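As a starting point, one isolated chain is supplied in C-alpha coordinates, in the form predicted on its own.
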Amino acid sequence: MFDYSPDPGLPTPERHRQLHDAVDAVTDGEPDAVANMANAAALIAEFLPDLNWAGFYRVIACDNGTELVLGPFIGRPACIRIAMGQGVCGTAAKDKQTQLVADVHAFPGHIACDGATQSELVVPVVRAGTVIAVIDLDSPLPARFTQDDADGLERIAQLLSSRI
(Lines of atoms letter the chains of each structure in order from A and count residues from 1; the text may use other names and numbers.)
(Lines give C-alpha, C1' and ligand atoms only; values in the text may rest on other atoms or scores of the structure.)
Protein backbone atom coordinates (compact mmCIF):
# COMPACT_ATOMS: atom_id res chain seq x y z
CA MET A 1 0.00 0.00 0.00
CA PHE A 2 1.16 3.51 -0.80
CA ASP A 3 0.65 6.21 1.80
CA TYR A 4 1.71 9.64 0.67
CA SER A 5 0.70 12.50 2.90
CA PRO A 6 2.49 15.70 1.92
CA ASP A 7 3.10 18.35 4.53
CA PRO A 8 0.74 21.25 3.68
CA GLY A 9 3.45 23.75 4.65
CA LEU A 10 6.01 22.56 2.11
CA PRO A 11 7.47 25.17 -0.25
CA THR A 12 6.25 24.57 -3.82
CA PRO A 13 9.59 23.31 -5.25
CA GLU A 14 9.93 20.74 -2.42
CA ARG A 15 6.28 19.70 -2.82
CA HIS A 16 6.95 19.06 -6.52
CA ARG A 17 10.14 17.13 -5.74
CA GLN A 18 8.23 14.85 -3.38
CA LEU A 19 5.38 14.51 -5.89
CA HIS A 20 7.89 13.48 -8.57
CA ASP A 21 9.42 10.91 -6.23
CA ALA A 22 5.97 9.50 -5.40
CA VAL A 23 4.97 9.24 -9.09
CA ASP A 24 8.30 7.58 -9.82
CA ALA A 25 7.80 5.06 -7.02
CA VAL A 26 4.27 4.00 -8.02
CA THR A 27 4.95 3.81 -11.77
CA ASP A 28 8.42 2.26 -11.73
CA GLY A 29 8.29 -1.15 -13.38
CA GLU A 30 4.54 -1.03 -14.08
CA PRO A 31 3.92 -1.57 -17.82
CA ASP A 32 0.21 -0.60 -17.83
CA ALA A 33 -0.24 2.98 -19.07
CA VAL A 34 -3.76 3.39 -17.68
CA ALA A 35 -2.70 2.26 -14.20
CA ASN A 36 0.24 4.66 -14.29
CA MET A 37 -1.91 7.61 -15.41
CA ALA A 38 -4.52 6.79 -12.74
CA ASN A 39 -1.96 6.69 -9.94
CA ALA A 40 -0.23 9.83 -11.22
CA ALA A 41 -3.56 11.72 -11.32
CA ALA A 42 -4.36 10.59 -7.78
CA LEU A 43 -0.97 11.69 -6.50
CA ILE A 44 -1.18 15.07 -8.23
CA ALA A 45 -4.59 15.65 -6.64
CA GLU A 46 -3.18 14.60 -3.25
CA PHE A 47 -0.05 16.76 -3.42
CA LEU A 48 -1.27 19.95 -5.07
CA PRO A 49 -3.83 22.07 -3.24
CA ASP A 50 -6.70 24.03 -4.77
CA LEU A 51 -7.41 21.78 -7.75
CA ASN A 52 -10.86 20.86 -8.99
CA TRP A 53 -9.55 18.53 -11.74
CA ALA A 54 -6.31 16.63 -12.37
CA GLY A 55 -5.79 14.08 -15.10
CA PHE A 56 -4.82 13.09 -18.57
CA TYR A 57 -5.96 13.38 -22.15
CA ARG A 58 -4.40 10.81 -24.48
CA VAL A 59 -3.55 11.38 -28.14
CA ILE A 60 -5.58 8.87 -30.15
CA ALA A 61 -5.80 8.31 -33.92
CA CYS A 62 -9.11 9.33 -35.51
CA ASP A 63 -10.51 9.78 -39.02
CA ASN A 64 -8.98 13.26 -39.32
CA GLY A 65 -5.56 12.45 -37.85
CA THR A 66 -5.39 12.59 -34.06
CA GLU A 67 -7.45 13.96 -31.20
CA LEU A 68 -7.26 14.09 -27.43
CA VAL A 69 -9.39 11.52 -25.61
CA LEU A 70 -10.13 11.60 -21.91
CA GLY A 71 -7.88 9.43 -19.77
CA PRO A 72 -7.72 8.73 -16.04
CA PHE A 73 -8.56 11.73 -13.88
CA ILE A 74 -9.75 12.99 -10.49
CA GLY A 75 -12.62 15.46 -10.57
CA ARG A 76 -16.01 16.07 -12.10
CA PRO A 77 -16.99 14.46 -15.41
CA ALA A 78 -15.10 16.02 -18.29
CA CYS A 79 -15.16 16.57 -22.02
CA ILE A 80 -14.40 13.25 -23.69
CA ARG A 81 -12.83 14.37 -26.99
CA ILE A 82 -10.88 17.52 -27.78
CA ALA A 83 -9.61 18.40 -31.24
CA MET A 84 -5.93 19.16 -31.65
CA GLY A 85 -5.45 22.92 -31.39
CA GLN A 86 -8.74 23.53 -29.55
CA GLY A 87 -8.85 24.87 -26.01
CA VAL A 88 -5.96 24.83 -23.61
CA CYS A 89 -5.37 21.06 -23.87
CA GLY A 90 -5.54 20.97 -27.67
CA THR A 91 -3.19 23.96 -27.91
CA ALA A 92 -0.63 22.34 -25.59
CA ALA A 93 -0.76 19.13 -27.63
CA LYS A 94 -0.57 20.82 -31.04
CA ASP A 95 2.21 23.25 -30.08
CA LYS A 96 4.10 20.79 -27.83
CA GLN A 97 4.30 23.56 -25.23
CA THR A 98 3.13 23.92 -21.66
CA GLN A 99 0.14 26.22 -21.27
CA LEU A 100 0.06 28.20 -18.01
CA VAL A 101 -3.27 30.04 -18.04
CA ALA A 102 -4.07 32.48 -15.21
CA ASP A 103 -7.59 33.22 -16.50
CA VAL A 104 -9.26 30.56 -18.65
CA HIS A 105 -11.98 33.03 -19.67
CA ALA A 106 -9.34 35.13 -21.42
CA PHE A 107 -7.94 32.13 -23.34
CA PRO A 108 -9.22 32.14 -26.94
CA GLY A 109 -11.36 29.05 -27.58
CA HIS A 110 -11.29 27.81 -23.98
CA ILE A 111 -13.45 24.71 -23.53
CA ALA A 112 -15.44 24.93 -20.30
CA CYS A 113 -15.91 21.38 -19.00
CA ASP A 114 -16.42 22.69 -15.44
CA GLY A 115 -17.74 26.22 -15.00
CA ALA A 116 -15.93 26.50 -11.66
CA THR A 117 -12.50 26.41 -13.33
CA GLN A 118 -10.71 29.76 -13.32
CA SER A 119 -7.11 28.79 -14.14
CA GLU A 120 -5.42 25.88 -15.88
CA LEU A 121 -2.05 24.25 -16.40
CA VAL A 122 -1.58 21.80 -19.27
CA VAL A 123 1.71 20.00 -19.90
CA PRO A 124 2.36 17.84 -22.97
CA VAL A 125 3.85 14.38 -22.47
CA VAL A 126 6.31 13.87 -25.32
CA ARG A 127 7.96 10.62 -26.42
CA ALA A 128 10.49 10.59 -29.27
CA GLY A 129 9.35 14.07 -30.36
CA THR A 130 5.65 13.14 -30.49
CA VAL A 131 2.99 14.25 -28.00
CA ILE A 132 1.34 11.11 -26.60
CA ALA A 133 -0.80 12.77 -23.90
CA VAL A 134 -1.27 15.92 -21.87
CA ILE A 135 -1.47 16.39 -18.12
CA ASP A 136 -4.32 18.79 -17.36
CA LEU A 137 -4.77 20.61 -14.04
CA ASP A 138 -7.71 22.92 -13.33
CA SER A 139 -8.30 25.19 -10.36
CA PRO A 140 -11.29 27.18 -9.13
CA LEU A 141 -8.83 29.94 -8.14
CA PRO A 142 -7.65 32.58 -10.61
CA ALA A 143 -3.90 32.50 -11.29
CA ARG A 144 -3.49 29.36 -9.13
CA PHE A 145 -0.53 27.98 -11.08
CA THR A 146 3.04 29.29 -11.06
CA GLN A 147 6.15 28.64 -13.09
CA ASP A 148 7.27 26.31 -10.27
CA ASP A 149 4.11 24.27 -10.89
CA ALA A 150 4.80 24.20 -14.63
CA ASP A 151 8.42 23.14 -14.06
CA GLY A 152 7.38 20.41 -11.61
CA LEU A 153 4.71 18.98 -13.93
CA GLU A 154 7.13 19.08 -16.88
CA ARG A 155 9.50 16.85 -14.91
CA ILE A 156 6.61 14.45 -14.20
CA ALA A 157 5.63 14.48 -17.88
CA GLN A 158 9.20 13.61 -18.81
CA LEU A 159 9.22 10.75 -16.29
CA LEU A 160 5.90 9.41 -17.55
CA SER A 161 6.81 9.67 -21.23
CA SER A 162 8.27 6.16 -21.13
CA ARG A 163 5.65 4.78 -18.69
CA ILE A 164 2.37 5.58 -20.41
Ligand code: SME
Given for the second form:
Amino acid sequence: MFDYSPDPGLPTPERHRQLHDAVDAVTDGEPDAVANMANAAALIAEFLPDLNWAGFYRVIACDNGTELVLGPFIGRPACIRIAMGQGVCGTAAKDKQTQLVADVHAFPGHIACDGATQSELVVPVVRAGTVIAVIDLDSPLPARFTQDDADGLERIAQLLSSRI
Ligand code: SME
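To test you: the structure above is the form predicted on its own. What is the structure of the form predicted in complex with the ligand?
Up next: the whole complex, starting with the chain shown before.
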Protein backbone atom coordinates (compact mmCIF):
# COMPACT_ATOMS: atom_id res chain seq x y z
CA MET A 1 0.00 0.00 0.00
CA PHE A 2 1.19 3.51 -0.78
CA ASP A 3 0.30 6.09 1.87
CA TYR A 4 1.41 9.58 0.87
CA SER A 5 -1.18 11.74 2.66
CA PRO A 6 0.11 15.32 2.55
CA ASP A 7 -0.08 17.64 5.54
CA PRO A 8 -3.00 20.03 4.82
CA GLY A 9 -0.99 23.06 6.03
CA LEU A 10 1.93 22.61 3.61
CA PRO A 11 2.99 25.67 1.58
CA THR A 12 2.53 25.07 -2.18
CA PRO A 13 6.24 24.69 -3.14
CA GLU A 14 6.83 22.10 -0.37
CA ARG A 15 3.58 20.33 -1.34
CA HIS A 16 4.90 20.07 -4.90
CA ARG A 17 8.28 18.77 -3.69
CA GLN A 18 6.53 16.00 -1.76
CA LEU A 19 4.21 15.25 -4.70
CA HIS A 20 7.22 14.99 -7.01
CA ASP A 21 8.98 12.60 -4.60
CA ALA A 22 5.84 10.45 -4.31
CA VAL A 23 5.40 10.25 -8.11
CA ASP A 24 9.10 9.42 -8.43
CA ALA A 25 8.83 6.66 -5.82
CA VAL A 26 5.75 4.94 -7.29
CA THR A 27 6.88 5.09 -10.93
CA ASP A 28 10.57 4.28 -10.41
CA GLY A 29 11.48 1.07 -12.23
CA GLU A 30 7.93 0.46 -13.51
CA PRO A 31 7.92 0.18 -17.31
CA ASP A 32 4.13 0.25 -17.82
CA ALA A 33 3.03 3.71 -19.00
CA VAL A 34 -0.66 3.26 -18.13
CA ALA A 35 0.15 2.18 -14.57
CA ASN A 36 2.48 5.16 -14.13
CA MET A 37 -0.05 7.69 -15.50
CA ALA A 38 -2.78 6.18 -13.29
CA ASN A 39 -0.70 6.41 -10.13
CA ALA A 40 0.53 9.91 -11.01
CA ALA A 41 -3.07 11.11 -11.54
CA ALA A 42 -4.11 9.59 -8.21
CA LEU A 43 -1.20 11.24 -6.38
CA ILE A 44 -1.85 14.63 -7.98
CA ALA A 45 -5.50 14.43 -6.88
CA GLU A 46 -4.41 13.46 -3.38
CA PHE A 47 -1.76 16.18 -2.95
CA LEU A 48 -3.36 19.18 -4.65
CA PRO A 49 -6.56 20.58 -3.12
CA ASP A 50 -9.59 21.91 -4.99
CA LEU A 51 -9.33 19.84 -8.18
CA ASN A 52 -12.32 18.30 -9.96
CA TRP A 53 -10.25 16.58 -12.66
CA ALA A 54 -6.62 15.46 -12.92
CA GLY A 55 -5.21 13.29 -15.65
CA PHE A 56 -3.52 12.69 -18.96
CA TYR A 57 -4.19 13.05 -22.66
CA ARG A 58 -1.72 11.18 -24.89
CA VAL A 59 -0.56 12.25 -28.35
CA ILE A 60 -1.64 9.50 -30.75
CA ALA A 61 -1.26 9.17 -34.54
CA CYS A 62 -4.46 9.66 -36.54
CA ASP A 63 -5.43 9.95 -40.24
CA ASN A 64 -4.34 13.56 -40.58
CA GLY A 65 -1.35 13.63 -38.21
CA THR A 66 -1.74 13.42 -34.44
CA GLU A 67 -4.48 14.05 -31.91
CA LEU A 68 -4.91 13.86 -28.14
CA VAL A 69 -6.62 10.79 -26.70
CA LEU A 70 -7.88 10.48 -23.13
CA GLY A 71 -5.56 8.64 -20.74
CA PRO A 72 -5.73 7.71 -17.05
CA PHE A 73 -7.46 10.32 -14.88
CA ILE A 74 -9.37 11.05 -11.67
CA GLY A 75 -12.67 12.87 -12.16
CA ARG A 76 -15.85 12.76 -14.20
CA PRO A 77 -15.90 11.06 -17.62
CA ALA A 78 -14.25 13.37 -20.16
CA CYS A 79 -14.05 14.06 -23.90
CA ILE A 80 -12.07 11.26 -25.52
CA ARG A 81 -10.37 12.89 -28.53
CA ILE A 82 -9.09 16.47 -28.84
CA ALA A 83 -7.61 17.86 -32.05
CA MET A 84 -4.15 19.44 -31.89
CA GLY A 85 -4.60 23.17 -31.31
CA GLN A 86 -8.13 22.78 -29.92
CA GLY A 87 -9.04 23.82 -26.39
CA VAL A 88 -6.57 24.28 -23.57
CA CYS A 89 -5.09 20.78 -23.94
CA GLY A 90 -4.70 20.97 -27.72
CA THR A 91 -3.09 24.41 -27.41
CA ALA A 92 -0.55 23.17 -24.83
CA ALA A 93 0.29 20.17 -27.03
CA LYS A 94 0.55 22.14 -30.28
CA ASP A 95 2.54 25.07 -28.84
CA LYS A 96 4.59 22.84 -26.49
CA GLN A 97 3.80 25.33 -23.73
CA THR A 98 2.15 25.24 -20.33
CA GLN A 99 -1.31 26.85 -20.28
CA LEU A 100 -2.27 28.47 -16.96
CA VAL A 101 -5.88 29.56 -17.40
CA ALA A 102 -7.46 31.60 -14.60
CA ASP A 103 -10.91 31.67 -16.26
CA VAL A 104 -11.71 28.89 -18.71
CA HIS A 105 -14.74 30.82 -20.03
CA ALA A 106 -12.37 33.51 -21.31
CA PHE A 107 -10.16 30.95 -23.17
CA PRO A 108 -11.09 30.82 -26.86
CA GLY A 109 -12.16 27.27 -27.80
CA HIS A 110 -12.10 25.91 -24.26
CA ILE A 111 -13.67 22.43 -24.25
CA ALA A 112 -16.06 22.03 -21.31
CA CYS A 113 -15.89 18.40 -20.14
CA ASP A 114 -17.17 19.16 -16.64
CA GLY A 115 -19.41 22.23 -16.32
CA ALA A 116 -18.06 22.83 -12.81
CA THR A 117 -14.58 23.71 -14.10
CA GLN A 118 -13.58 27.35 -13.68
CA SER A 119 -9.79 27.30 -14.05
CA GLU A 120 -7.31 24.93 -15.64
CA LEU A 121 -3.60 24.09 -15.83
CA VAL A 122 -2.23 22.03 -18.73
CA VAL A 123 1.44 21.03 -18.96
CA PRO A 124 3.01 19.26 -21.95
CA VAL A 125 5.10 16.14 -21.43
CA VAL A 126 8.04 16.33 -23.84
CA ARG A 127 10.34 13.46 -24.81
CA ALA A 128 13.33 14.13 -27.08
CA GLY A 129 11.77 17.40 -28.22
CA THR A 130 8.35 15.92 -29.06
CA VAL A 131 5.15 16.33 -27.04
CA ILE A 132 3.98 12.82 -26.09
CA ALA A 133 1.16 13.76 -23.68
CA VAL A 134 -0.28 16.55 -21.58
CA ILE A 135 -1.14 16.62 -17.89
CA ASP A 136 -4.48 18.40 -17.37
CA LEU A 137 -5.72 19.76 -14.02
CA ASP A 138 -9.17 21.35 -13.62
CA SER A 139 -10.56 23.24 -10.64
CA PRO A 140 -14.06 24.39 -9.71
CA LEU A 141 -12.44 27.53 -8.23
CA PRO A 142 -11.61 30.52 -10.43
CA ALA A 143 -7.86 31.29 -10.66
CA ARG A 144 -7.01 28.17 -8.60
CA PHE A 145 -3.56 27.64 -10.15
CA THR A 146 -0.39 29.67 -9.55
CA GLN A 147 3.07 29.77 -11.10
CA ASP A 148 4.19 27.45 -8.24
CA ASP A 149 1.66 24.89 -9.51
CA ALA A 150 2.87 25.30 -13.09
CA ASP A 151 6.52 24.90 -12.01
CA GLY A 152 5.67 21.83 -9.91
CA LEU A 153 3.69 20.15 -12.68
CA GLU A 154 6.44 20.88 -15.22
CA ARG A 155 8.93 19.02 -12.98
CA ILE A 156 6.53 16.08 -12.80
CA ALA A 157 6.11 16.17 -16.59
CA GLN A 158 9.90 16.06 -16.96
CA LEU A 159 10.15 13.13 -14.52
CA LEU A 160 7.42 11.20 -16.36
CA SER A 161 8.68 11.87 -19.88
CA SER A 162 10.76 8.68 -19.82
CA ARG A 163 8.23 6.68 -17.76
CA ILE A 164 5.00 6.94 -19.77
N1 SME B 1 -10.92 21.58 -20.85
C2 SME B 1 -10.01 20.84 -21.69
C3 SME B 1 -10.61 19.53 -22.12
C4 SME B 1 -10.28 18.39 -21.24
S5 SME B 1 -11.16 18.35 -19.81
O6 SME B 1 -10.95 19.57 -19.04
C7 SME B 1 -10.85 17.04 -18.91
C8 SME B 1 -9.63 21.65 -22.90
O9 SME B 1 -10.17 22.73 -23.12
O10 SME B 1 -8.76 21.20 -23.64
